[in-house]
Structures are given as C-alpha cells and as structure tokens.
Amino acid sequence: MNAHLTVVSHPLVQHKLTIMREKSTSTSQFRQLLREISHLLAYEVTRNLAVADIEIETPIQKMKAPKLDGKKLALVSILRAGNGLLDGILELIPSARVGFIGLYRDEETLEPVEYYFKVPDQLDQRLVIAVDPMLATGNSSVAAIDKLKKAGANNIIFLCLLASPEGVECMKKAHPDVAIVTASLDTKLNQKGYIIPGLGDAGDRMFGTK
C-alpha cells in the first residue's frame, strides 16, 4: 500500500468489478458481487494489521503462532451503499467494531448533507476503515473523514469500489494522511458528478431503487 492512493488489480477483483459495470447485471448478482469483492478487497486494507506472537499447543506441540493483536478495528459505512462493502468484510472480520454515517449528496450543489452518525468508542486507538463503494466528488468522503477525526481517529484507511481522479485529489488534498484503496481508478466525473465510464448509482444497483 502506497501513501495515498491503492489500486487493486488482482485479476478476481478485476473479473468481478467488470460484471458489476454491465448495466445488464441483476440487482441480486451485483450484491453478491459486491460482497464477494469485498472480501478481496479486505485481504488489502488489512494487510498490516498489527499481530503479536502469543503460545498455543497444536494436536502435535506447543508452539508461538501470531494472532491480532492491539484494539479491535472499527469499520464505518458510510450509508446507504457502504453497507455492501461492510457486510462481506464483517464475514472475514466479525469481531471488527462498526459504526455508520449518514450522508446524501444534494444534487443541486453536490454537496454533503448529514443525517447520522455513531461510531465506536477509543476511535484513537483503533485502525479505522471507512467503506463507500464511490469517491466521485470526494465531498461526501471528506465530511465522514472530517467526522470521524473530530470523533478521534487518527488512523483511517478509505476503501471504495471505484474512484475518480477528481475525487482522489479532493481526498488528498483534504486528508493526505488518509490512504485510499480501491478497484479501479476511473477517467473522470461528468457533469452530474457521476464517475465514468463507472457503474451507475451503486446504491440503487444494489437495492434496486431508482
């Protein structure tokens, strides 16, 4: 994972995230997807999570094997369409603290509006993974991680599905000591701050509303 921003190119993620583009793809097959993407993409936003040798015995000996160590992580979706990143990475790590924020995106001005927000206590101790399938403006993105600093983290990783150069630069240029993960790194927003080429809404993909 580099400074700021990480593409993942393994060839599963990329075979998935082109199915879930197709606009012929049902509402069930792009949240199954979506969850199954998810659990690849976690495999990289955990990777240097912290572990610590502790003894256990095997059927054969005892032995030091490596568990999680420090504070359980928090995951925080960013609603509505981050809960389908956030329930497949529950099911690799159930014991992960989570939290929601509520934000919509006025279509006039394109900014952020809040509407909720609870999160996990000890957030200054915690490795924070805020999950939101789309960084297109990065207005939305900014407010939660506004938020979630002014809760305490001071360790957040973004993960999204997709993300656009404009939105990855709104991010950097707000949060440079947030790094991002991603499946793709798209060509631009168009005029209606929606990603291109893209995939749609992902929440009215995945929930079947328009």
Ligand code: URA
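Between two forms, the rigid core is defined as the largest C-alpha subset superposing within 1.5 Å. Computed from a predicted structure; not experimentally measured. Positions refer to the first chain, counted from 1. First, how it differs from the form predicted in complex with the named molecule.
- Positional change of Y116 between the two forms stays under 2 Å at the C-alpha, relative to the superposed core.
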The other form holds:
Amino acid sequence: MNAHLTVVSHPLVQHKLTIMREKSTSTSQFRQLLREISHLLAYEVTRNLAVADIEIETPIQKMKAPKLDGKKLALVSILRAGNGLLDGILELIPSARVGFIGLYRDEETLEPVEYYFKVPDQLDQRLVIAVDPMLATGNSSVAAIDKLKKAGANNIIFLCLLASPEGVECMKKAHPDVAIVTASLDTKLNQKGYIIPGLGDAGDRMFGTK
Ligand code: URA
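Next, give the form predicted in complex with the named molecule, keeping in mind that what was shown is the form predicted on its own.
Whole complex next, starting from this chain.
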C-alpha cells in the first residue's frame, strides 16, 4: 500500500455505507452492516500481503500453492469504536494478532491521554492495521500511531469507515508513511468535531448508547 489515501469505491461497500449513514437504521442493522463492510475493507487492506509457495498434496497430486508468508499481521483497535471494525476483520483473518489502544481527550489541555495500551510483540516485523471507524480531527488517531511507532511498528495502515479532509491532512502531516484506507472521504468537520455528512457517533450507533 503506498498511496496515502485509498477510498474503497466498491459498489457493495458504498451501498452498505449508505444504509449505515441513514439515521433510521437500527443498532442491530448497523452492527450487521459494519460486520459485512469490515470484511470488504479487510479484503482491500490486505491486498498486498506477501505470499510464498508451499508444497501441498491435493487428493489428485502434489503441487506448489501460495500461503500467507511472514509474521502474522497485527490488528490494533482504537477503543472503543475500533472494536466494531475489529470483529468483522477477525472473521476474515482469524490468526491475526490483536492489540488495543485507549485514549481520552483531556478537557483542559485537549490533548489525547492514554488509558490503555496492549499490543502484540515484534511489531517491527508485522504489518500493523490500526482500526477506528472515524478519522475526524485526526488528533487521537495520530496519537495512537505515535504510540504504535514507539512500540516498534514501522509498517502501518490506518483503516476507517469515514475520513474527513481535516483528519487526512492531520495524519499526512504527522505520519506521511501511514496509508489510510477508507470507505468515504466526507466533506468536512462541524464545530463539535463530527464528520459531515457522516453517520453520527459511530460508538453510540454500534453499541446502542447515547
Ligand atoms: N467520532 C464519531 O463517532 N463520529 C464523528 O462524526 C466524529 C468522530
């Protein structure tokens, strides 16, 4: 993955995203669609994984056939909304290693503060896919990537459902080496930092909280 921003324009992704955006979509429908769209995004984000031929034996004969090569990739969920994307991706890549990063925004300094950090070992040898459905201001996403790099990660993709131009710019400035994969580049942020037109609060919509 080398382009800084990839928008996955596949019709199924766009169709499912449209239903997710609808405010009348229920929590259970939202979750189901998120799971389905995660599969499709995972397919896109893993398109350049290395494979190597191994010797196998079919019921008919021996052959060389490709299998994923190298260290298991690491999926890192940025809490809490990242978990919605994570679950679907894990169904497609069940052997992936998994990490979690929890950050909250200090109301006085407005800086992201870490409250949880647990990631797989040997991050320097893995493709690391950081997942968070919304790349909004980009501040917490950039902070999460800072922490992953400090832990050794050097091959990182940021996967989200929606991105704002502000968030993409923020990430590009701080981490030009991190490719962003998203289902949509939306128009802008509103004054509260919500993506417009967006889908509302992704965590609330997937977990049924308000
Ligand atoms: N986080 C969300 O859940 N929604 C937005 O629109 C922005 C950030």
